[in-house]
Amino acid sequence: MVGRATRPTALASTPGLAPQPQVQFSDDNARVSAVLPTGESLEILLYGATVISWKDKNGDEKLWLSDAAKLDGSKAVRGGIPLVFPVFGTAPDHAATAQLPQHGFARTSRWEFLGKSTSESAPGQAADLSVKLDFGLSSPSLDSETQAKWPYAFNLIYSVTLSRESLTTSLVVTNDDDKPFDCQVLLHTYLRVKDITNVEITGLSSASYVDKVDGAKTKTQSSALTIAGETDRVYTPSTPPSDPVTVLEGGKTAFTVVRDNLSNVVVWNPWTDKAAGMADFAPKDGFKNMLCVEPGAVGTWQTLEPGDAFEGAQTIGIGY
């Protein structure tokens, strides 16, 4: 378990080998960080298994994190990559998840660190170097109140892989119960941008979407997407998940987002009024520097029979 007093503070590379990724734990065992020999880094809270920092080789932060985000486990983190499971938003008309809080319990539960693995790299080369961190959450680890609200036996494995020019996050959901259950999954990624008014999102043309700012009307994206006000849309792209959704700034690629077995993409920016109304959103004009592009399976329910598993993933690439 992560909380063991005997856990080492660092998992170091073996002397004599080429430089390897370094993995460290905070003194209070509340977070784990990884650094590649080339400088890229990652930091993850065990609370929610929330990625709160991802920096490129130059030390530039790629994720937006609110200055007022609670990192002490008192509430879900505003920013980074919160995990949404087993419900997206709230579902008062869905009996099995009606009692759960918004976005479920994965983002507000303490996960167990399961271990790390690194890629092989030829001596003197780091092009293919990466480190994967695995986290686990299962029904016995939930508090009694949450177990009562969602009384299913399940197991979640969340893997975060840091490479030189990308970050991959994947979630495997397994039904360990003797009865089926429904669930939804979403990776609520907050990307950091320099100026939201200079951002364009491509890869969603011809996609249908539910516009949650306009009465949940179903519409079709006709061209590249720009953000000029509060935006909250659930897209169902018409292209395969392997076709990237691209975030451009000033016409240059800032991010590419490739999905694996996730049929939806949520695009969200709170803009002025919504940001002002969120106590943990700071600075209040921070919406100018963030854009949520959130791969998920939320357009319908994923029904898992006993013993079945569902896996979904995203790979976020960065441009230079």
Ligand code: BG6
Given for the second form:
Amino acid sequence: MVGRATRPTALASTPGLAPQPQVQFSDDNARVSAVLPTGESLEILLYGATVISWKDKNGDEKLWLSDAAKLDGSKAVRGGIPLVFPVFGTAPDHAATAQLPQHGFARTSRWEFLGKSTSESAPGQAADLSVKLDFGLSSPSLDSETQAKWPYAFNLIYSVTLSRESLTTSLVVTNDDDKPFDCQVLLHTYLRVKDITNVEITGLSSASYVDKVDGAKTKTQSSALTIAGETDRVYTPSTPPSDPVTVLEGGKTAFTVVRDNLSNVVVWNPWTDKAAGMADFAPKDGFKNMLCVEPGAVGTWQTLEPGDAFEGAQTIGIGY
Ligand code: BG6
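The form predicted together with the ligand, contrasted with the form predicted on its own above:
In what comes next, the whole complex appears, and the chain from above leads the way.
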């Protein structure tokens, strides 16, 4: 389906039905966008299946995207929601993934658009309308260099669901091989904030974390988290994934992040020096307007036996 020369530019709704979400392709079919009749919208690159824009009904952007992000497939996107698979960071001591680049290959591979589905709880109730876009990536579609570095038969299905007040992204990994493989997954979400110095993150109190900017020491979060310098932490909350991690700005809820089957939350902000050192990070003071809250399964390896599947998801709710 992808790349079909005669693809319609819009998948139009059927006349007579209540207004439906619109799904469109652009940039030579390299981008998919969706708009709800109520105005919320979403934009996704097939490169990495990277969500690069999520706007609310007022057109306000909810994700941070670097002004210098490469959107042409030459580099992982700096911003939006890149997907991390099958390794978080690098794992030089884990033989099976040691050859892979930082954060794996899912964010730098071209995915296939599998289709859209819409739902509403009651006919004509636009308020409940949502649209789900599905993307797929499997071993045969990797370039030969990556296949050689990670020689496993796998299948990934990534679903992105836009609702009026939330965005859900869900990844299913299936082992199609006849041998087991280890993997890690992470949804590397760059949330847009107005002023990082005004942000407080709740829902992580009493969670243990690995502090990547302090020699990977294991610590315990004692209270709400504020960001006042480079922050790079891998949390393992003791509370259930359904308990939200909440991002407050000036005391008001800006985002709630609910996890499904993902036991970790990475919190990352590069602050001044790290941002200065990243060529694709712009503006250089953009760290003031972003906060990565990244649900994942990265503390250990998920070992998938032949035929087994692992599914993890996040739902990001917006506060007004
Ligand atoms: C975070 C990691 O998830 O991603 C950080 O915890 C890392 O250590 C950051 O710096 C960005 O990674 P990258 O590869 O996109 O520059």
